[in-house]
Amino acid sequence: MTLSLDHRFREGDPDAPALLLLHGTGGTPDDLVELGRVLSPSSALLAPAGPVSELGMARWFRRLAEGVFDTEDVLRRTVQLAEFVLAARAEYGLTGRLVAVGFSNGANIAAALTLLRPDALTEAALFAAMLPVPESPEHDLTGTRVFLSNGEHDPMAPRDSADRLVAELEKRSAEVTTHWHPGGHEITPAGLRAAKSWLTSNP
């Protein structure tokens, strides 16, 4: 396998979970480094760049309009990211836990990866996520853990879509922890604290 995505890698303690950092629309591989350090200071950090350009802004997959995703491209890009993750594990010797940390579009591709490719990802912390695909295979996700922090008044990731994501994960036997805050499309300090508690609750 080859590493098909531009990325940054920072070494860390092999006993700590490695973090797969997935930026939001218009972001870069450096965007979530500080967040990653807050969540797990000693972790290795793997931060790829979204391969799709929308008016010059990096994304993980195409969309047809705000909140309307190109489902075929979501599926294609999920495969691409899964293959990157598996190759990176081998390249960098990431043999332990790997936890995706994604915001917005990055959270959506992480959710797709969790639903569609449990061979590549079984843990994810999602901030401002929504259901990325209308239908997905009913993989047995027993052992998969997902944390979701969303705003009650997020116009970009509506509550009903986030609820449907949670339902799809739980229907497949994933363990889901939710944190709802009264704000909008953002990562809150309380959300970070809840995510850190979730991350460290599984040794």
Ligand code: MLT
The other form holds:
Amino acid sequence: MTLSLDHRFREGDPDAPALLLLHGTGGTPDDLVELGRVLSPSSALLAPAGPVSELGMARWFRRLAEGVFDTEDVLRRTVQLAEFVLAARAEYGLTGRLVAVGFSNGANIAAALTLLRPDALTEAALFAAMLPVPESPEHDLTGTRVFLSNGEHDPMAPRDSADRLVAELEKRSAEVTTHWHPGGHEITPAGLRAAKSWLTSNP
Ligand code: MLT
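Having seen the form predicted on its own, can you show the form predicted together with this ligand?
Shown next: the complete complex, the earlier chain at its head.
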């Protein structure tokens, strides 16, 4: 079967959670492989490529300006990624936990998946994330687990937007773990350690 998004897949231990790696703007499926290995060395890795091009840079959805998203496109691309995830699970026999790991624009599409498509994704580790859609249906997200690591001084993912994302998730009964660091738009070693401990704590 041909899956709808270009991607890399590396097999892993079926008892370890599979990781869905979602790169940031201008990234590639290879970007987060090392991070995935650090987070969970034996995990299967599923790493698609963002299908939208912004001046040649791969992204997950269109934006009108930095931090201003094209909501219709976010909704459309969230459906596209959800369908890819469901098809890839079947194709590669990923029947256990699947945890999205996203940075920046990849964290934002992962956040959209958790809010809009809990049938496709119930666990996500988000680095430098924002609220991706102004409004979303009030799905019951009991059982959804989200880890968020953001910088207090991130000019691209302002605290207010990340706080709103956390509030929207918690309002729907998702379990959210936050890790705030003093830096900016980046993944810090402390954030990575916190994500690892969240990933290995009992779901
Ligand atoms: C986004 O567009 O998703 C955010 O502004 C972060 C970025 O990718 O630059």
